[in-house]
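Have a look below at one chain only, the form predicted on its own, in structure tokens format.
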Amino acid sequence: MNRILNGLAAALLLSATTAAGAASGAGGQPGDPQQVTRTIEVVMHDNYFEPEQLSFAAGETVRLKVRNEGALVHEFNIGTAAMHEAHQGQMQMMVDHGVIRGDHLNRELMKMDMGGGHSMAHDHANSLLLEPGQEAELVWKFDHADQLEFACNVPGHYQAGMMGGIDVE
């Protein structure tokens, strides 16, 4: 019975936090790679980003090349502070279920069925989850000014200051 209730609670939490990691609403939307005006490199270290601040013009589509040079798994996620706070529950669940294991990801567990068609795939268009040494990119169109941040929501990382500001003018 407890296992069923835990699974149900996990599915509800995942449903509630999916919107936090969803593609639209984070000051923009996934961008068309053919419309990219510039490429910006972002490096993740253990609990900080380089650069610490990003600036974009409203309507600009950019390619963000993100590299993890830290010793731990890190996330690059575009959102508001409230979206990050909500998404942190999902990230905690990934740790609790053994998906995030310090310096690596258990990709098999990322496929785990959490009920209701949800998994721990972490495949949101506004987010990258990278192991040490990995790099990836996302293309994002910043539609409008918003109170945006980029952040790592791996448990404890945001609280340790692993976030940066995004200015959209």
Given for the second form:
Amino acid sequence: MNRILNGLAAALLLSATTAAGAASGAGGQPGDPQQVTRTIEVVMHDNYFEPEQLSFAAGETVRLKVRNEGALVHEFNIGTAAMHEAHQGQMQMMVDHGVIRGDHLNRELMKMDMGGGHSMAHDHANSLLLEPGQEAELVWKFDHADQLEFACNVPGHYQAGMMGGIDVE
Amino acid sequence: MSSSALLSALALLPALSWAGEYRLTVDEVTIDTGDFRKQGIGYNGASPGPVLRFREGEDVTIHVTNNLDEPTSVHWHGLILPYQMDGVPGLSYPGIAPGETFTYRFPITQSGTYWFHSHSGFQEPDGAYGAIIIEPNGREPFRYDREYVVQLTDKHPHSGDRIMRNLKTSADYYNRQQQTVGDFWRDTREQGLAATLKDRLMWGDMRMMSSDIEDVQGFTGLINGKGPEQNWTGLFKPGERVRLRLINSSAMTYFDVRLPGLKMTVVQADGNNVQPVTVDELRIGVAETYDVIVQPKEDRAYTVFAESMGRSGFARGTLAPREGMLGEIPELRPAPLLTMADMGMAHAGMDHGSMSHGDMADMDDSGINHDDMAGMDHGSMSQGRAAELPADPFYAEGSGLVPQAYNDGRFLSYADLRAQKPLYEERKPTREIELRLTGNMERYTWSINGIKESDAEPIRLQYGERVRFKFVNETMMTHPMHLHGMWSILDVGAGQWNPVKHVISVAPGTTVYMETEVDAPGKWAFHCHLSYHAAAGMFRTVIVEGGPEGGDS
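May I ask for the structure of the form predicted in complex with its partner chain now, the form predicted on its own having been displayed?
And the full complex, kicking off with our chain again.
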């Protein structure tokens, strides 16, 4: 059990680092709900998004309403290809440690206090992790689009093509 | 017109359907592997035959004309269809006589990557095979920019009939990796004379050799009919997702497939979508298919390298941005050797020559325990290294066959496979049928429950039941078991997410379970897909009784 906890702690340290970086690297930052100009719906299927391309004006704040209509757990994550690749290692760990279980999440394990204020809650500002049937929102202000993509980093899903492009004009 | 009236009117229209008509001729052809040329059998003048591209929901009509001077047949491997269309002479129909044309008609009710081949004699090893691609009705759960069929085979300079005669005369006729007197002295030096003698005597009792991984060596591995020198090439633009439809159409050979520098995301196994799993290397059993997506990002050539499981040969091709580019060709890794674990020491009542359970107890008394097996494992793959591997539950613990990725990365296991979408509702099986995979290597007899097909009663199943099959491999060879007409749901312990296949590979010394929803009336074949094992008797007729009309034979 100690070994598992250590593994989880390592995953958390990694994710904390990336989450901190996310705000500046993900083409923008968490947006102010008061500034939202429009709401965009994104649907998760097994294993692809609909739509597969999003366009925004530079500086625009949008509400992304994401619904999982698939039968498997999926993630919606805004980032560059490199950020997604780094995050995929953490998602693999979440699978290896039994947090992501194909068609559901182990919420008890996610809530568990890991010490130092950490948990496996996957509560990064730039992403949503949804079970089948779940819906959630994310408000984001888009600044620039350097190789920006939205992606599902559940192991194998990105590689199989569960990602889409983001244009910021 | 109200919208509901419009809907009713639409419902009266025939469902959108396709009806395709296809023609195949079965011909004598010349096969050139780059290493040798031989006469063989092909379709539409070539081996492999054409890629047949169907569509889910299509009603196909396929006219097959036999231009040979012997009977032939075509079996649509993995396709769900009426048994009269399954193409097994003696079960589905009498076969196709020389000069005759047989017309197959059946609906396409599935999608994915499959293949077709002759089910007569050794025509398939002689070249009578081709690929089938079935486009799905809706969109696929993955994306790719282009796709290639990568159809592997183990082309041998000898004809299938000649190989079978030679194996029957001397089962080790094609085993070029036999241990030599030199090996004996080396092992004696390293392990002492007594241990070495005991090792050799045990293998002798088993009528096996530790190098018995590939019965038929001396082949040239082909990709889409091309030998390593002829270098089959698929083009890509850097950054594209490329779907490779891997099909193993070998007579006898398992291949370990990799593209050095690229990860493969497996999205289909045996034509059925699986939850994507990203690996560095995979082992494809005889008659299996895997669809993988690779994403080459650099402007360079990537080698497609398929080493045989016993390392006696390989197939090679290239993915490249432009024609004529070459990737590096890796060295063949050292041949694995079977271990005591592959002898299935756990099994009572083995069918290996004279070896009785009493003998095994005797061996235990003489101090052969698991720890000593390291000493038996005098090959390239030391026990210590094997012990570091993540255990693959589909190999015997300590097996010499446990695969290891070329870069120490991830090697696909059956245990990684999960259905993308359950095909059947999960329910308890109605009964269990045990099938012991049996044989005597030195006499080259292969059987099920110790009885070869010619002496066996058919397996009778009732339409509507769900049968759990228990495979117990009591031989030291790996057997790819293929049930025709109905799906094989491989038990990986994932309940409704268990993957749905048409070939279940059973490694030496292991017990593997699969379940089958008995939903197809008629007479079906159930056999080891190693050509010479099936012909020697590792084969059963399955009769599904009851069910809708047309099922009775």
